[in-house]
Structure formats: C-alpha cells, structure tokens
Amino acid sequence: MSVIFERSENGEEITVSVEGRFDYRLYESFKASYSDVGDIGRQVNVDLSSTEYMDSSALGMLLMLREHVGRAAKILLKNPTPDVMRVLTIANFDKLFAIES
C-alpha cells in the first residue's frame, strides 16, 4: 500500500498513483502528495489501476483533493479496477469526477 507522486516534464500534470488498499492508513501520504506541491498544474491524474480496495475514507480524500484543487485543475480518475469502479459508481463519484478506463 503506497502513494506515488509524479510531475510531468512540462509541469502541466501531476499523477498520484495509489497502490494496494486506498483507506484511512493512506491519509497522510495521500494528502502530502499534493499539498506540498505549490503550483498544481492544469490536470491531476489519480491512477487507480493498482488500487485493490477503496473505502469511504478514500472517497473523502478524493473530495479533499477536489476542494484543494478548486477550479485551477481538472481531476481525472484513471483506470479504476472493477471493484473500485463499483465503489465510485455507488457513491455517484462518476458525476463529480471525470473517470477514464
């Protein structure tokens, strides 16, 4: 279980990858991945391709990211696994975030 942060070469995008379980134990590292960045760029990609599990605290963390970014950047949830996509759909996050498979 980990959070990996990357910035594109042109600085326009950041990618936050969540590996393993996305739950309350990742709160500090997830928040730190974007909070200390300064200029966030134009797009924030949250790579969920290696996320095995997501709980309600992870949904809350995504909402906190959305609040932090505001209108400055687009947030794209990328490649959620079927189980994670089910959680996002049940919580109607497909209406709040762009999701790319």
The other form holds:
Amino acid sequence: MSVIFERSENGEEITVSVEGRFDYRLYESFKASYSDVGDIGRQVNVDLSSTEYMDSSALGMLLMLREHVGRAAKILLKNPTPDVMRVLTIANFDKLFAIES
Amino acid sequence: MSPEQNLLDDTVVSRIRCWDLTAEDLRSDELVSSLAESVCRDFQLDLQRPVLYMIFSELMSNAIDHGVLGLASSMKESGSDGFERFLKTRQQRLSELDLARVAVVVEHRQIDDRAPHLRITVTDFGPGFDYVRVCREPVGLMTLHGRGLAILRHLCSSVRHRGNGNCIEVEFLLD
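So that was the form predicted on its own. Now I'd like the form predicted in complex with its partner chain, please.
Shown next: the complete complex, the earlier chain at its head.
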C-alpha cells in the first residue's frame, strides 16, 4: 500500500494515487500527499484504479481532503474498481464528489 | 433468532473457525488482512475477497475503537482536526494496550437448499456501546461517524448486535 503524488506539466492538476489498501494506516501519507506539496492547482485527482479496497476511515480521509481543498480546486475520484465504487455509493460519496470511471 | 429457534431449523454448519485475539494481535497492521486471507483460504472464497476485507475492516475498527479503547466516534466531529485527533488517540491507546480480548468466530452455514452464508461474530470484552441509539442516528452526508455500520449493513444480508453492544453478528451470502 502506498500513495503516489504527481503534478501535471502545466501545474494545474495534482494526482494522488492510492495503491493497495486504503485505510487508516495510510492517513499520514495521504494527508502529506496534498498538504505538504505547495500549490495544489485547480484540480485534485484521486486515482483509485489500483485501490484494492477502502474502509470507512478512507472515506473520512476523502472528506478531510475536501475540507482542505475547499473551493480552490475541483476533486475528481478516478477509476474506482467495482468494489471501491460500491463503498463510495453506500456512503453517498457519488453525490459529494465527481467520479470518473 | 433465539437459541431455541436455532435448534428447530435445518441449519447445517459445515465449518467453524475461531480466533482469540490479544492486545498484540489488535495492534498488528496486518490484522484485517490476516483475518480476511485466512477466511478466503479456509472457506475457499476468492471472489469475495475485497468484500471480506471491507467487512473485517469495519468489524475490527468497531470492536477496537469503541469496545476495547473506549473511543467515542463523536470525537471525529469535534473541530476541524477531530478526525486527526481521533486517529492519534487511537494509535496512542492501542500502543499502550496491555490486556484486551476480542473473539472472532466465522461459520459456514446453510439452511435447507438456500444459498450458503458466512456468519461472522465479533465479541469484544469491553464496556460495549449504546447500539440502539447509534443505530437510530441517521448517517448524514458529511458526518464521519456511523459510516462503518452503514457499510456493514449494505455489504451484509444481516447485521445484529447482541449483549450490551459488545457483540456483533453479521451474515454474508455466498452465492
């Protein structure tokens, strides 16, 4: 499990990819991936394509990200696997976040 | 279901696996994966692996946070750093934990010719929590607590609390 940070060439987007299991153990690295990187640009992508599963603390972390970003940028959850999508839907996160499959 | 009813129906329990978890087990970062992987192996489940991870994750968080460590979920909401403080307090208390016990029982059950199901029972030997009140609380869109139970209720065909809230029993259809 790990978090990978990437900034787009034009600097307008950052992408945070969560690989493996997304749970409370990733808290420090997930938070660091957007709060310690300076300007977050206009869009924050959370790449969930390699996320095996996600639990309720991961949902809490996404809400923290949302709070941190505020209106400054748009958050896009990208390519969740069907199981991760299920958790997002259960928690009504499809209404709180833009999700792109 | 009362024990009497249990004796009357035609439930066939074909396999049971039990764990008696100590403080050291509960501290392990691999707790959820070792439970989920053992169940996948023992009960020959493969397709259900991600769902089992999610179920065990919520069941164990519930038992550890509220039952063993006595942390209130409302702490996650207090102030903008509530969630962070919750996780830090959790980590701190877990590292200091000396005596603790959580029992996990997994049963493969089948009633007549219906689809078999897995029953997972988690009992923590802590003070329990007021599940009647917690279950009645609506889960708001932006609230951080109560999501674990909401996830369990969606993933499982049944979720029941027993005792003073220190025991939770979920059933999960294998079809």
